[in-house]
Partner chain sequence: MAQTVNAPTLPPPPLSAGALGWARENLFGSRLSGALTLVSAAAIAVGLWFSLAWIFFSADWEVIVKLGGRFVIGQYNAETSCPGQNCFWRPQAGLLMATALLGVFWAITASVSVKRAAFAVALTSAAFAFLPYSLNEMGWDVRLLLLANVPALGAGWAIGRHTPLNTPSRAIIASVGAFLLTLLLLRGGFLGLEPVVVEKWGGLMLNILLALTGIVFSFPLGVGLALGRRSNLPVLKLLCVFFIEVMRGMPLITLLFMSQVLVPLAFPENFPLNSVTRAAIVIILFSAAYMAENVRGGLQSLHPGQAQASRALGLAAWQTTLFISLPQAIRNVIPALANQFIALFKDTSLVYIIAMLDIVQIGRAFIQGNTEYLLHARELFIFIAVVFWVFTYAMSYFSKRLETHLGVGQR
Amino acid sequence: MAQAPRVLTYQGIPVWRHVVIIQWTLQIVSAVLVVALVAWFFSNIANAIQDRNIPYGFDFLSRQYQTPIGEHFIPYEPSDTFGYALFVAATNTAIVAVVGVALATALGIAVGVARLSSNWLVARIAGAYVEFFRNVPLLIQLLFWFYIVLSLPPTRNTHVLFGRAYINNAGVSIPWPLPTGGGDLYSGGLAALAPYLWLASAAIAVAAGFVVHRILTRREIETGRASYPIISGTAAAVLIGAVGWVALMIVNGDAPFAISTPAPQGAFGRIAGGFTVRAGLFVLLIGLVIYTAAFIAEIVRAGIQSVRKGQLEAARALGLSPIGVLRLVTFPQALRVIVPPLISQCLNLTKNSSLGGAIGYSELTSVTITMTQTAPAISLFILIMASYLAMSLAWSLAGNLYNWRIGFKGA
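Going by the form predicted on its own, give the structure for the sequence I pasted, one chain, nothing else.
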């Protein structure tokens, strides 16, 4: 059989039979086809837009929006621009995503661990929770909770909880810390600076508590003697934070923060003071957290069950308590299995927040749909697609950083 010319071989193997050459060729051809298909698709869209005189472009971003946004966490006025209004709406979505992921993860871990409980009743309740909430569409759950909240009394007949919190069909009002100096750094002097100084000391306290926890955990592993790292780390953080608080009280003559308590005001009994979680945000968080936690619970259960039984038996042989086994042996190993699908649930929760418009919450999608009445719809939807893509990539980056970290440590 004739041999292939030398120029048609790689590492002594004909290029048409070399696995690496074939793989790279297929990848390059696939990439070219995908790029050509995407270019053709968008070219057709651009031609259709021009043929039909559909408005597009981004000049509208500098125009005044002139429409109120029902709820916003950063200052906003109707006279602000379209661009700033989109940023306000994206902030609303990001806050729901971050808070929702934190709460859903905590609830999902608790339910996932409960599903593996040796207590028959606890395990069955956790199983019923998972099977019910993950099989009912999220929109139906949101509407269910929305009408539950609407059935609450109006603000004039609000329910009072413990004499300090109020719940009605407008939302939930709770006590909330506010800076005593008003937060104005230019005219408030030291009194206005005190809250920020204490927040800095609190951050230092948390870092110090984390360092104490790490040191005592390492010592506990090396010596086998109980060092109580969680209790000691928490105590160190609380102590440093308390010292900073007292020092600022002595210097400033007043506490850095004061608790603002909500209370009914005026003839209509509207709640003033404190912090009010409006009905739309309250319902959206409840729905997203309960729904997503059902999926996270199954991820946690599968991750824990992936740990080999020999690891559990060795931990019990060392005399660790069931909580100690879970905290020190089972859960750290299960995280390798839990984190990748958990990140997918973070993405899903972020994208599912776009249903907030159905219950009156001013998130990115609902605000954008309102904007389409006075601005090019195509341009707006390109912007919100890019926004959701950026949020999703942020969650993916967090997951990849964690995977890189544990892969690096395990190497």
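Since the structure above is the form predicted on its own, I would like to see how the form predicted in complex with the partner chain looks, so please show that one next.
Lone chain follows.
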């Protein structure tokens, strides 16, 4: 007798092994867990607010802060509000971030290029710099510089550099061009406006220089004849700036800017005039720049090494000078590798500036920490988180725009 054939019927995947179901169960479970945890935290916070009378809310922002801020670049009085004080602290952080990134990038590029130098000694010095400063905590470096500056003489017997600049435990003072005339901008007439007018003419001069450079470069590429774009562009910019300066001098009878030399004044020798970088900012900048430059140097080195050797050989074969190879062939290509990690170093420098509190610079975090004594910590935490997030976004945006500009276009 023929055996009845076994019929296999497809029953479908069992529910507990169905991929979609497993995935969604996992997700729902994890989401519920996270939501439950967060809810538990919030209920505890709510309880604490109720039982222990913990303050909350944002009303404090319009109250008077009544505490001095050690250093500020925009006018600030203790009678100003909490909100404005936070803004002052945020500008302090932003100034360190921008100046620090500019200096650290310059130093980092120099060290990174030096590390790849064909000169053995220079490469070793750059390597030692990177290996040491990258591997020591920033806090130690900051404290080291802090105590160095602290051990400098006080202002009344300050060190004098080159007879014109001063360095003491209050900071560094250097000669600086300051606008002449002064007076109220609205009623002071031309004398008060002259510095701003000249700044405007300088901006026009720089823009004109770039236009000249661009036109001449294009002509050089099209005709193949040397048109000296860099020299001509610089000359155009200097010429227009000088014309503006002379014109203002003739009309106004006085130069728009004059070099102001710092000088000790009074019994305690407070330094007046010129431009003074106060000790806190000075130490923070030195520490941050030296530390971050070590990381940027490694990024620059990796970027330069990522350019294929054939590119350099071809550039040399075409007759470019070593500097020309670096400037026109290596760097534009290396930049594509350098910029993304460089952006994250900018973020790091901004976040590391929060160590300023340890050396007496009033940046965002240290001011916020002081504020927690008289204002609700919960609200402050939300505000400081938002501020740092905004700064990170600003760096990312600027960096990514630049990255897009230098990236491969088309094909």
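Here, rigid core means the biggest group of C-alpha atoms that superpose within 1.5 Å across both forms. Owing to the predicted nature of the structure, the values given are computational and were not obtained by experimental measurement. Residue numbers count along the first chain shown, from 1.
**Student:** Note yes or no: does the Cα of residue 306 move by 2 Å or more between these two forms after the core is superposed?
**Tutor:** False for residue 306: its C-alpha shift is below 2 Å.
**Student:** My question is whether residue 25 is one of the residues whose C-alpha shifts by 2 Å or more between these two forms, given a fit on the rigid core.
**Tutor:** Residue 25: C-alpha displaced by 2 Å or more between these two forms.
**Student:** Determine whether the C-alpha of residue 115 shifts by 2 Å or more between these two forms once the rigid core is superposed.
**Tutor:** No, residue 115 moves less than 2 Å.
**Student:** Given the rigid core as reference frame, how large is the C-alpha shift of residue 38 between these two forms? Answer in angstrom.
**Tutor:** Shift of residue 38 at C-alpha, rigid core superposed: 6.5 Å.
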